[in-house]
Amino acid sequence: MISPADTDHRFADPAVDTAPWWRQATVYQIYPRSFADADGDGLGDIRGIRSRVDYLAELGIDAVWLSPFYPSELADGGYDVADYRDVDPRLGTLADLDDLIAALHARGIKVVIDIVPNHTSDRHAWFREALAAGRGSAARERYLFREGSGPDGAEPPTDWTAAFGGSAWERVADGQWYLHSFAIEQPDLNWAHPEVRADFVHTLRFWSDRGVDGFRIDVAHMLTKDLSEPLPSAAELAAMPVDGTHPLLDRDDVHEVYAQWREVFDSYDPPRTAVAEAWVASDRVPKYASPESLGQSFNFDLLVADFDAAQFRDIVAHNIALAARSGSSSTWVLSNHDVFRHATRYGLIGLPATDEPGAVPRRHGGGWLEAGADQALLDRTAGERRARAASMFLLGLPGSAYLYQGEELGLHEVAEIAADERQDPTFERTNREQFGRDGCRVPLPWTAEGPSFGFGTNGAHLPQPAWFADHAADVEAHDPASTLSLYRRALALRHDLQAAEELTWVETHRADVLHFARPNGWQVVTNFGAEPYALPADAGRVVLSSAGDDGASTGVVPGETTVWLARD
């Protein structure tokens, strides 16, 4: 039966035919350098993505999110942007991107692109000008330059640590220091500067005018900063509440920036959309997801959860309630370009999915998954089975679902990367103690045979393991039991299942089984345990099972399996 206590988790159900496209969209994230390589240089490119548009259409997605394709020295996988209004020549041209957008639109697929506003590349024209102009110049005011500490200024201004390890400050030739929250090559911008704000408005209009439908905002909670003297120590920073007044994180004044952006978005017909990557406390999320700000914000709770029924139920109920507060829809994600793939997370033996030392990280990789040692820690079959079940659970939820390239193939994290082949700055900045994110960014396998498994004609920029052959798209496309076939069937059905933004829980009398119903008769049942679960007699007809067998006549959900049911 439906639990009365859970009915307050329903939220507003806009008329389906007038709801904005993004509210319940399935968005497929493409990491361009690792998707498909058309020119054979080992690096994925725009024309490579264009060559796979039919694959994307057949998958059944509603939108593509393109990770950065801008000119970059790749100090951080493209998130060090040298020019926000161009395409890296190694990836193509603006004309190539226009052609890709047109091809996706012709198939009914929207286009979302990454905006990286916290920092530029140190190769950006502004930063080069700042270095040449020297102390006290107007050019340096666009960034966060400070004098060093100590008698001769030879020590960093503070003891702050960057996200990738090491000091958050770097000294330039004339002795000043600049703040970089991430890599040395990523100097932080000064968002109190009117030129910075105006330039990003220009960028948003530039891409919107070219047909881009929306934007994913990188580290949206970090733009505005208060570097008033005296600067706090790292210990003092850590003790400060992150409640809108913190000097560096999740400041209330960042929403002044997004209010201006919202005016830009709403000046288009249809309005452009945006989603915040904001790693903030849950009670702060609605500020980013409100219609006056960015309109939607990622929740990463499922991404860091164990494969556990109680955790999944609490996360879903909590995030649907958060979405109701903002008037937005929730976002669901299990993998992305910053974390270990969920097939691997769920297959790890005896390792918790938390932020404890040595555990699966929330962000930027961890050091425990050692090359050559992972097979002893990983139950690959169990990981893939749980990943399929979790993915079908996610795709049944109200709200938008974000998929990461390769998860539809059931890919695991790649551990077989030698030290001299690693590219993530985390690896070197932590003295090679943390491997970082290279393992989820390995180029995709399109064919079981041929150079680089069909990624390109001349190798791949990160090494692909031999086991990729079993997960190649051409193999899975012809296997009705494959993960790719499951995703295609699920996404074809999802449009019917998502007719209204409501969810109610159904009692199962088992702590390891979750059952929820959608208002149009669709139901989702996930068995997180090992023992089979007998469906109620009136549950409806099983139309899809993550175990690969639709099970229309069995009436039983196997262990670690999700089924979708519909009433005739």
The other form holds:
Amino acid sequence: MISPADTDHRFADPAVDTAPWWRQATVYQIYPRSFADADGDGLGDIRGIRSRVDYLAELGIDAVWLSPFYPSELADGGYDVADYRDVDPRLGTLADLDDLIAALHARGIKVVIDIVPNHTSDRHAWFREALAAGRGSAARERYLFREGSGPDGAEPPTDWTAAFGGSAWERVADGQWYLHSFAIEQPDLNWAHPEVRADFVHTLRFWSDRGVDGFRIDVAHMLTKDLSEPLPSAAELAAMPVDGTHPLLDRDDVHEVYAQWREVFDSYDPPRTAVAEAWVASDRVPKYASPESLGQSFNFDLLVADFDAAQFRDIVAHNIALAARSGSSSTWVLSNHDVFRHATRYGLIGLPATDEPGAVPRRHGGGWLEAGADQALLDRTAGERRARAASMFLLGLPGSAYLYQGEELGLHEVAEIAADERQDPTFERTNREQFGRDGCRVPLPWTAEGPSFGFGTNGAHLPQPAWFADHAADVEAHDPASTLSLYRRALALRHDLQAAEELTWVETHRADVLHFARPNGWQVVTNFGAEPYALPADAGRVVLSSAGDDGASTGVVPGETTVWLARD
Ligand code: GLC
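Please give the other form, namely the form predicted together with alpha-D-glucopyranose, since only the form predicted alone has been shown so far.
Full complex below, order starting with the chain above.
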């Protein structure tokens, strides 16, 4: 077993020494309102994160990505931003944030923050001004106001639906309607407006000047829109190709915005980085990931894949090739704040796939409970075992790995949230048919004992289930077989494994086993099947196993397990 001390020769390869930090970084996503609560109001805060910096350093991550911490009425978990250049007073102050950035930097951890440019909150000064100024005013030009259809304009301009359900248009007191692609409280900005463009440049500089290292760009494919009349119907929109010319999605002209941002990023030393959250067709991804645009773009393919060797292999091969087209590195994600935790997704295997008739929706956004499925369908142990195997597979890949808070504790999705405690707008906007994303946003368990499992001193803003005690960080930290211990060991070893961005597949003669080689003799073998897999005699020494039996290799990879191998 290699201990962290043995990995001091990290980045021994000169090419990797000089590579930008983000290319193979492990980035840990923090959802600030659910991470740690220092002031006891039930809501996580900046000083709470500050108090856990040692935990982050011990985990061995390279960067944190902070989901929005800005002033917000929380209509969409903070993605409704009322002021892009401040901290929500319930979460702290700008001084607290400066202090957090300094503490993370002192431990060699970079800081990436979320920028939400498609829409503001309806509490943003601009939107309030737009409402007060009335129709035809310059203030309304910053948003997408239109007259309604039908007699007296009492019907929305079109039949478009919002991402969280219901109409994408909302009527204001004087009778005009505004577009909101997401919640009613999230009016879409007009990206044809020069003031909108200038203001975001100001925001990017504001945070870059404060020492922020990079930005995650929320729904990066939706900013620019063509709302020229006549507006198409929803059916017409759905029939249009998304090839750069679609009125609402993935328009080529959005890259004019990012070219301007690139100038901002590159005016800093080191250049600031960005990663696009762009749900676009694969062949459109390189545009966002190119060095002239945002530089990196999320690949969400593993988020929607089964725990399946063929799917994983295709996704990896495809995305490495795709990243090469833009010169970027690939990004790997199994969980984030928008989807069911992967331990739960993988614990539901055996249920029909989402596209089969009568299927239980169980993946992106929605959920399996609302379809009437019984919680007993979830195999928790199998889900966790597969999640550990998939995570160790992911951490062995070239490129950057994005982890979501709590996955290192092996957390499952929380199902036990009463209707009146749910916060995600999806729930009410779908007439309570879809539960939405609260289950992956429940505040973390830090201790097995104490109020709110050590999250804070005074409860948590979403209810924590009793089984959180088994996953508390303090329990797992002392258990060598825990998921936390596994992640810590993997991240300590990962820097050595990442000497260059190379991957070579090794033949296994088993359709359910994947084996790839990395630089310096490192290899990763994942057995997706149930039957044990005998390693080739010359494979090397097992230094890590997702089944938790490091070093005790018998030359066999158990079912649903990943091992990392090193050559002496
Ligand atoms: C992104 C965020 C999601 C948010 C939406 C609207 O998809 O990840 O949480 O609800 O954008 O801002």
